[in-house]
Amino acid sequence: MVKTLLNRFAVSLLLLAGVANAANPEPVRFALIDPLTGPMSVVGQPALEQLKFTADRLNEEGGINGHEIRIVGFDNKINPQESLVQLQKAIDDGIRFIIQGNGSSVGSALLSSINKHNQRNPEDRVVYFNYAAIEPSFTNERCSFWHFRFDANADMKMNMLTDWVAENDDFKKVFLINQDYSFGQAVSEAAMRMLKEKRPDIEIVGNVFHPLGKVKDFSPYISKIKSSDADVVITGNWGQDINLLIKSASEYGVDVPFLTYYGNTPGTITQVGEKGVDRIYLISEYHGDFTDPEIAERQEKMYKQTGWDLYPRVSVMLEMIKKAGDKAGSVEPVKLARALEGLQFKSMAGDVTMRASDHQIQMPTFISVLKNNMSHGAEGTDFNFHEVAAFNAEQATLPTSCRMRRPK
């Protein structure tokens, strides 16, 4: 008798955990592998705390579908061996769901990586979640229903650039300035390969590559661009690499325009001032003519709380994941990943949709010029991104060859 009550109440127990588990769920944990130590953590660091900042708006609303969302930061030092070690903690540590965007040979260790353990563990699957590394093969010949890229991919950016570089008859000289990895090459291929075919008369005066985060000074650089007599540079740099080659080339009086892909790196706007007004370009999903006062009430509200400014795509990604969760009402990844494809969402960076082929998003993008006395300043100026070109979702778009091979 004694027995049969104690065993009835053990079941109880284990219903009543079961009632308290149901009503308050485990939290959903994304591990953020980027640098967030040395000198390219001018990236990582902002990223991690717009991720935390979004969490808290999103956790107020319910987060994803009832779970309450975590960050949890992973330094990677822009090492893609380190990023493995740091991935292999991460799953370790039960976190299902993978952030990253700085560095496309990081994104490519990760997306190999996690493409093996879930053919491995075909139980225990983890998602992808790519906001930045733009290298176009991941969602090309790469693809993987395991990744969805949140940015526009170096081919797209550079095919709206190379447009509006076609209309300009200004431009005759260009000098390519890159970082030497994957992305950087990508960037000066799509460069020459566009710009042959939509503008056959201009010339290229240098196509030059240096090592990734590891230059101190510019200037032999800002040298060989000052003798090419180019009338305009494109780079890709981003992070460290993009603040000093900028700063470099307003200390040494090089005025031609910078076509850049990451231009509004933390810190670029701040090294150059006035330097830049009119002069430094740059293609994104955002600029600094947003007139929506709720997008204007974040951006205040982000940079006295952190001390950085938004980061949209990052707040669309988090936004995103949440709808889809919401929709699968899971935050199973499979089933989560399921509800991601092909979701449209109205997002501050306007239309976007997660096109299904390739999980590659297709959004506006915008060419814009940095501008002095604006409405709302970046960095804690008055300085920040003028639109001079407007690209629709659907101008923005390129085909993907694609073939896409999906859980049963």
Given for the second form:
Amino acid sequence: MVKTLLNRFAVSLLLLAGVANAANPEPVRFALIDPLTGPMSVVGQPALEQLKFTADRLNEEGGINGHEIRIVGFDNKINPQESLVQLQKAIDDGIRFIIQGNGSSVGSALLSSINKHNQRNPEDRVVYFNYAAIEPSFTNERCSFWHFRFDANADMKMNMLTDWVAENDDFKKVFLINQDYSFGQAVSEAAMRMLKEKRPDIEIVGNVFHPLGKVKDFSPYISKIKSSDADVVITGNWGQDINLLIKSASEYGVDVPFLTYYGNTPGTITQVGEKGVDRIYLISEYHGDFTDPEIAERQEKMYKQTGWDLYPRVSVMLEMIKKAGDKAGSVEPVKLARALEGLQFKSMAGDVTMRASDHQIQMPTFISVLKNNMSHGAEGTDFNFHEVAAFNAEQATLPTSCRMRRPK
Amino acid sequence: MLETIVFSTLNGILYGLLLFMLSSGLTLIFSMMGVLNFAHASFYMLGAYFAYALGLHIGFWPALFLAPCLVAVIGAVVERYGLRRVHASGHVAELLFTFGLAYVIDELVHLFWGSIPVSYVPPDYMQNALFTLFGTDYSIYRGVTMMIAVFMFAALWFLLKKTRVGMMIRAALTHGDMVGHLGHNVPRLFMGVFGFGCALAGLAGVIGGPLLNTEPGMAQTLGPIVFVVVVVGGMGSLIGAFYASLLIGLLQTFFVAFDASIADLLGVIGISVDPYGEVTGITLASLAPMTPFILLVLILIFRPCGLMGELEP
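Having displayed the form predicted on its own, please output the structure of the form predicted in complex with the partner chain.
Full complex below, order starting with the chain above.
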């Protein structure tokens, strides 16, 4: 009796599973290869949480063309070799969509490896979505059909930043401090080149590189900034390196403006607080004004749910991927990638386009500065970044030297 | 130029004192028990995390005193129930035990406090300027840190040289058996010294946490440097550790502070080379993180027993 009951139960379960399968096609999985532990995890964890947060919302809307979105985190400890191991793991797991952002050194390794994989396995392609590795070459001489960049590259950001600096006559002496690897050098090189062009009278009083993620005490660098008599500092630092740099600067009472690529890295605002007000500038795809009530609500919810602030760029990336998949009617990598080329999307900051010629996103960009008593504070404080300058997508764009080779 | 020198000196000394706090415990434990405690930097990390966790409830100052005590208790327990048992199996077993312990503590910290840095910051009023020199603020916190370190050094010296306990410890260093025969409880002394050494590491963590970021990797970043300090200073020599700490602290900060490359340095002594060459173009600043290890190699080549060491390493 019991046995027959059990049998029936088992059969009905099987049937149920079958029905569920028919309604829900295979989930589509995305591998996030980023630092999820260690000192640089402050930039990996929020991306992972944002992806999951956005995926939940998109799944309610039916996922990508009916496929449920699943995010799988792979910890690369910000090490390029480790990233390749994790990439192989993800590919062996059957994941065909790779997401990565932190560290152009990692991005570069992934890019070469994914290109190679796709060349060797024409029937089994992998696509790489990059939300923050912004060394310019990825969408110029090294551009690849398999790589899509959802952040303005270092040159684009520096172009806008130097436009803004050039208009400000108070800036006479610029100090550059960057991480000692391809990205930091690209930032420094672009800054010098563009400043020379736009404001030949500006003097570069310092151009310093420090090891990536290794410096715990920035005091010596701060005294260098101090003694250089600079009246503005430009830095591409991210992760712990921007955190500690800003913290040290405020501790030593350095009161010149810091123009940063990533001053909104989690932890920075908490540590610098009032001393960063009107001093820390950020160039980014969004700011902390949250004029759109829907986005503001999303920010509140995200912070309550995960303890991290909204990461707009990562959210937009996943939404665009969904739109491309829906448009292609498939989650097959090549079809989705083709649909993503030239795709237009209405993001919280305005219209963005994934330029087909080099897979570099074209989007509006803002310069903002840290303010107190904002209606939507970051990191649970009252501080956030308030818009000071806006650039539309046409102003943000730069030409590309990419000659894209597409699969047949 | 002057301000660079002044601030680099201040920073170098502060960093050096922090290193000394860490290495003094290590060298004390080594000279007494012959145990190279691989988990020493982990106790430093525990100190920082305890102070952070306690500070949330009881405030900064009470936590500053309580956290090292807590670390001392843990250290003592580890010695009593771990090391003492392993001791019978010889030094290799002890080494492996502390090595394993370091991993266990690392994982526990990950488990309890997560893998991202915690926001352990000194109270607001301590972030104000103690004095302003050449337009640069020197925060009260840094001043206090330096004071605590100097005070600790004085107290340690007093304890070892002027008290009865210190006498026993010094005697046990060289003639452990004899001290035992005279009726002193040597194992308990060992336990005390181990606990005390851990407390010093904990104290370094408490005051170093806000300066150098409190995160699960902090033990790994400082661990190797502490060993360098002990070896450079001479195994088991407190005063050697003191000199070595300051030397490394100053070297590292000054290397960063000066804009010079290897070519510039060679230029000073009259050898002119390509200033933008692969090797000769390397700046001193980018060599800074390497300096402790370069020093280690040089010391081992030219003075294998360390600056002040009497024991063979």
